[in-house]
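Next comes just one chain, in structure tokens: the form predicted alone.
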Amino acid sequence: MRESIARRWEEHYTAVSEENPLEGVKALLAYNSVVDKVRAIDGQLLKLLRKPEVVPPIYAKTAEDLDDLSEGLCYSISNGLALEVICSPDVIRFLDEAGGYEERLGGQVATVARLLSDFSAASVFVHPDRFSWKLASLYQGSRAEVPLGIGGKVEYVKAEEFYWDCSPEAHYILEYPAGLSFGDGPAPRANRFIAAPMTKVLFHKEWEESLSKVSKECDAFFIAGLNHMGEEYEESFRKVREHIRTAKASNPSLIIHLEITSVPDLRKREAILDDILPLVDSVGVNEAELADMAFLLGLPRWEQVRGNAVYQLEAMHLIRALGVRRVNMHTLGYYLALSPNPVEEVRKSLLFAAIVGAVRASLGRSPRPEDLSEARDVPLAERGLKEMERLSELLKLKDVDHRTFLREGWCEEESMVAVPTRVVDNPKYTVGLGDTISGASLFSEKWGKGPSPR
């Protein structure tokens, strides 16, 4: 019978495999770019610190020494999670000079920006957040620009040729592969760590002033970066809701998305359920920020939820409660989402997601149209046919048509689609995937027309 079902969803991948639906997108991005310096996991670095003996339970979520840093990466590869941590001063300059880095455009807006300009996008508009020369000689060649209110008009300069005066921002991106053993086992997936900075993102006044005139152009709104507001982080917050009912009043039609990114404080975890979600119509999350937000919301402790998709659409369900109309889960092998549009629309998009995240981790960089016949032979993932059998149960209890979920991949009744993705083994780079894919699938989703019910 999964022959079978495999054999219908290589017939829907088929079927969107030359469609190009980001062309004439009109995006407005806030609010984080940043540098990535990337390298892989070796021999040499993991000699530099200390390997903990056992894997540890929980990780600090800031890494104030290097014993910190151990404990968290060790965490990561041996669970195969993608974790941020926080990290001070005296870590980032350990990292800085083990060197080997690769320089490349990062943070989730700049992520985004960059797979909408290569995609054909009509409108890239982004927040200038810490751009220095370099980041925004980063931004060669993109359609990103960056919107600038002047004299009560507002003026649009191409983001590769936008810097200002502040102190840039790096992230440190630790790659390893599925094997890789730094505590009791092998990474059972490939995935990365990220040492973050404890910089703040700054809010570009300007930008600010250009606001109200630069949503009406727009489809959506893509936020991503609270987990960088710093540790007096309520002025920020009040800021992105002022930025939200700003855009909202201009552009009633306008699509609020937020990614939710790692958030290692609790109290920002807090506030953004319950000061910043009940003012979006989307959220994108993987399968631990999922978890984290689940934790909030009553539910057992993330290690329960991750991994399997019943628990993550009962998480999925609590935040939409919150009146949040589209939630979009990532995770390795498949993608979740209840949305308010129609169940084939929402299926296209997701196909079309994970045939894009297929092809940027087998490429390494953010794909091309043309790219996008690499991801023929990638397979589908046993493990996102398995939980969509998983669903399928669920669903035959609920006496609700579980074997048009295995085939088509929807369920009209629960306003969920759920989609098994093709997974590359051994993927070249694994930092920017889940927000190529978040925003990949956002904005190729057809909405219906008209204000959101708010």
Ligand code: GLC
Contents of the next structure:
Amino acid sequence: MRESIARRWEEHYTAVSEENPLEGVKALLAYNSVVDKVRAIDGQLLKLLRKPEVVPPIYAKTAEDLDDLSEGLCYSISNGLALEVICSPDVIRFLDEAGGYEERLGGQVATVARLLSDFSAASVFVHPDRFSWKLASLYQGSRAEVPLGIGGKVEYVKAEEFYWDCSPEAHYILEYPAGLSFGDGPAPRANRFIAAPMTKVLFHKEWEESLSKVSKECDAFFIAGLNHMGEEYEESFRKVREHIRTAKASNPSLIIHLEITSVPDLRKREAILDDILPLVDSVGVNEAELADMAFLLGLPRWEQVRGNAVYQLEAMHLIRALGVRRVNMHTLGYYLALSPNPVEEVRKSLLFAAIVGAVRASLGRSPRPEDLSEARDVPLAERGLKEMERLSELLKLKDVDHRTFLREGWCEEESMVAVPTRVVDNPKYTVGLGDTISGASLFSEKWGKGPSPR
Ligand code: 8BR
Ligand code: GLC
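Could I have the structure of this protein in the form predicted together with alpha-D-glucopyranose (GLC), to go alongside the form predicted alone above?
Time for the whole complex; same chain goes first.
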């Protein structure tokens, strides 16, 4: 039975049209762009660190010294969990001196901006977070522009030429393959540990002044980087709410999307849930971020939400109950979406995102349209088909059409769509993959009339 279903999914993938669904989209993206310094973790780096004797049950949300760094790394590797930890200047200096990095464009905004540019979006407007010359130069060749409100008009500056006098920020991305061991058993999957400095997103005044006019020209406002708004984040979150309200007031059909990222600080996570989520139309998450959010929403089964599609669905419904109309979750092997849009359109966008994701995993860089054929030979994830069977059992209990779900990936009664994805055996890098997947599915999904004003 699974074989015939797998064949059906191969057909769905083959039928994904040659058309580029991102062509012509108009995107507003805020807030975070950053220089990512990426390297693989190897024995040489690990030799410089003290290996913890046991896997710590928790890790320090701010790594003050090398022991905190070792514990965070051990936690991430042993659980195969992507972690992002704020680090003291000493820890950052240590990582910098270890060397061997490749400098790349990072941060959710820059990652999605690069993808949309390469897929011929009509407009890609970015917030210029800490644009040093280095960061601006990494935007080279992209269509991204920084809109600036000056004297009641909007001026557009190419992102690659934009610079303002602020201290730059770099993140240290330590990638590991499945099987690497540091502390306990081998890493169950490839993933990464991110060390970020204490600097935070800087709001740009003239960008803010362009917001009302630029929102009118866009289809969606993609928001991310809330985890990089410092320890005293209240004022920043107030500004984010103000930006959302300004944008929505000026263009009621603008889709407001929040990309959730790992937020180790519980207070901050609560503030996102209480004060930001109720203002957005759409949310993108991975399974760990979903489990974190669901925990606060009264579903304390963290491990189950991380690993089981039925619990994930329950968690997504909890987010939807806050008024969010579209919730999109990606995890290794499958994506799951609740959306107000026609199921066939949603499936198309998920399949497209899965192709883009597989190509990025295999090439280790943002894909371009001509790269997409690379995904053709990447096998479908068994795990995705298995989790879909679990969901189908649930639908059977609810007495809705579970067979269609397995073969077509949708259940109209539940506004639910799932797809098994193509998973690359040895991904080159994992950083930025989630943003690429979320951005590809958000901007390729066709919204009926767009969301109504909130
Ligand atoms: P985050 O960046 O939010 O962690 O998301 C990463 C996503 O990348 C996962 O949800 C998974 O769908 C995808 N992914 C990973 Br990780 N490894 C992959 C691989 N080897 N092939 C295809 N997709 C992968
Ligand atoms: C976070 C990190 C950034 C990385 C991105 C990828 O924003 O801070 O360094 O590029 O995640 O998802």
